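In the form predicted alone, a lone chain appears below as structure tokens.
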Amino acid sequence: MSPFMKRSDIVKATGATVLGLVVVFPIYYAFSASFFTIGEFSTYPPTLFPSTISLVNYIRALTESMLARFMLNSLVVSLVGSLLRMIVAILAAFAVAFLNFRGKQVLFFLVLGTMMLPGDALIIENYLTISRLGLVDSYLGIMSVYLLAPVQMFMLRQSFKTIPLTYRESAAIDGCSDFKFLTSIVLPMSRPIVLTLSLHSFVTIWNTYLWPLLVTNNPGMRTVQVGITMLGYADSLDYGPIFAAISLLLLPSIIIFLLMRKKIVEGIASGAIVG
């Protein structure tokens, strides 16, 4: 290997390290600050390490607010919402990839076209619709806007297109219905991309803030992203419970990434194949 290539590798490694630190530092500071006392938030120069390790801020976050209820609401909305979202995306992708019907391509591109519509432009109309249906302050009202996912449908369609059509023809000859073909052959062969998109849907819904804020008025129906804002006051330096709540909020995403990182990379790679 030439010296130039070695220098190039060093530059790449340095750049990757710097970018990694930029990404990791806010996460580290959130966990570190969750153990700070009030005085440590006002020290100069700012400190990055807590003087003592105490769970007082975590206990306060759980006892001085409805954080446990907020996390339960987020868990229900994220699990059920991501499940329904994936069911819709899988059925739509299967229809586009394997079934032949009039207007299939037009319908497919119309659904993809919704990706160009910013969510903020539709939020008022979505709220009016949910309000007319009487779904304000309900789990269904919170998760309803996440049920259609063009990105998931597109990536699943790309993955399904890599499965030879001869598989479906052979299954049909053996008397296999389309639904059984989907559940017995297509989904097992597409497990990495399905798992990756399911995890992505869960994390996306879990981290959503604006829509749950608008569609919930009852404090008991708030999600954790909204509930965290109820822990602090503008004129107080007592940020410890807030950072403790943020740390609890980050844990599901971090655990999912650490446990499933190989599957996530494999799923993204398989979903990027164009059939």
The other form holds:
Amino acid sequence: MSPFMKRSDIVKATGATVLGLVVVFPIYYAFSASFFTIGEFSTYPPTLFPSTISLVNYIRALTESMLARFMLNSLVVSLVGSLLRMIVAILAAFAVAFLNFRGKQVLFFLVLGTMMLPGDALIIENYLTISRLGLVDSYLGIMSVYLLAPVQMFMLRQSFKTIPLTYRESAAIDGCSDFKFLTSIVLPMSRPIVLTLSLHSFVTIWNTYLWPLLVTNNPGMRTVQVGITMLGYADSLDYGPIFAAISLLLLPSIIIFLLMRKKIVEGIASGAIVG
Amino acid sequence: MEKRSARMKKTLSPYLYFVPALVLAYLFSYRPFLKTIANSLSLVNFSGKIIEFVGLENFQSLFTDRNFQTSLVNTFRFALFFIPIDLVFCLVCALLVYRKRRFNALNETLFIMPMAVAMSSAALVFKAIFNPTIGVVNHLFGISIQWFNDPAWAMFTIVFLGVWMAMGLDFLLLVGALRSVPRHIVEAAEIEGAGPIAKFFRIQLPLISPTILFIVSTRLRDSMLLSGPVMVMTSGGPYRSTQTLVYQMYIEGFTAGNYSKGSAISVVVFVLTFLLILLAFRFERKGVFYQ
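The form predicted in complex with the partner chain is what I want next, because the block you gave corresponds to the form predicted alone; please supply it.
Everything in the complex follows now, all chains and molecules, and the chain you saw is the first one.
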């Protein structure tokens, strides 16, 4: 990397920055519009910069709607859901990587095979199942279909396989049970991937829309992604509180994203975080 | 006796680790899949119980249903615009920044920022900026397209949103692929006098074709499943011009309570996603160059 840039490099960098600014414009607009007054939404030409920085829209979004409740719902579902999802994936991946039993490959591919059946095309039957189990409008009902993550099971297995088998043998000689071996040796050694996948699970569940929309009828049980589309201001062109709500959601996810940027980029480069 | 039960426990315990995953796979994937197929071949009542077997009748009425034909055409229309625009745009971005230069790390971050935004937030923002009267898009470009009232244009708002949401990942995949093209090959071509266009089409494009194929096939599959942006932005309108397969399935299943028809549509979606994956694999053998 030389400190001097060629002219073509400057042209390219400028072009890239212009395109990049176009790409982030919707994000900028969401933050900017969260400070607009009702009047600023209907001016011509449209407003791009708020005239004042006031938190009125934020206060309205949090006090007039159930936004706080939606966020709490999403937080519970995403935290518990990703925790359960990791437990299920870790147990299965551990069995595939370290234990020997008949039919192991068949069972492994049976679980992986669910990747061929896209969840969105199964919503009708899954809804009927959840409603027969009486889980409509419940946290368990919302997280149910996300508890199995075959891709994550696969990636955990790949990671577990890098742990030398001699560890297991010496642990067995010392009288260490399989489960103990998992919790006190395998998991501590796999901390980075477990953390990355947990975060990815959290974000995935937090961001889902279609399924939570279906299994919640009671407004108090809605997740934030569903609730935010039903705030009801849009009909009166009173977009301010909606953009305040969007910004409240965007701010933490953008901060996390920027902090994790290196990890995300590396993860994609190594084929880890796809899907 | 005790010894035997201990041995039993030893042979059975590995399976216990698998039980949660298997139960979930059965309950929320295989069982609903089989039941969806069964429903699509039957008359189903309002509570989801099968009344009688009707063979392919549901599919016959489905394929003659104008409404369904619209959904099918719209779904492919979306894919037809979405995938090329996504690929070209991401390729341009990737070609601009793949060489490690000053500012490129910053530009890269700008390109992948949409990854931090959830679908429903993004859809709400796009709905506002494409609003025909108060939206900034019409104003900034000096146009007056009735984005959400004109059947010819409504699909493009969904396409733009789709590209925006997909580009972070696709851009990263393409940048990664461009960076893995061996330097000496590109430099040799430059010495031989290849211009930037020849360099791209003759060397880089063939070498990154596996990545492009991967993007095209996963995005085709995503296109067949498109529903969320439609629900938030257009509700399938105007005049059903943005109604997609999964959106119609949702309407039939949950608004109209017509489970047979909804299930038949989801079987069509299964077949389409499956066929597209197979097609991608076939194409892979012919047109893709691996190092």
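Rigid core here is just the name for the largest C-alpha set that superposes within 1.5 Å across the two forms. Numbering follows the first chain given and starts at 1. Not measured: the values here are computed from a predicted model.
For Q225, a C-alpha deviation below 2 angstroms is recorded between the two forms after rigid-core alignment. Core fit done between the two forms; CA of S253 shifted by 2.5 Å.
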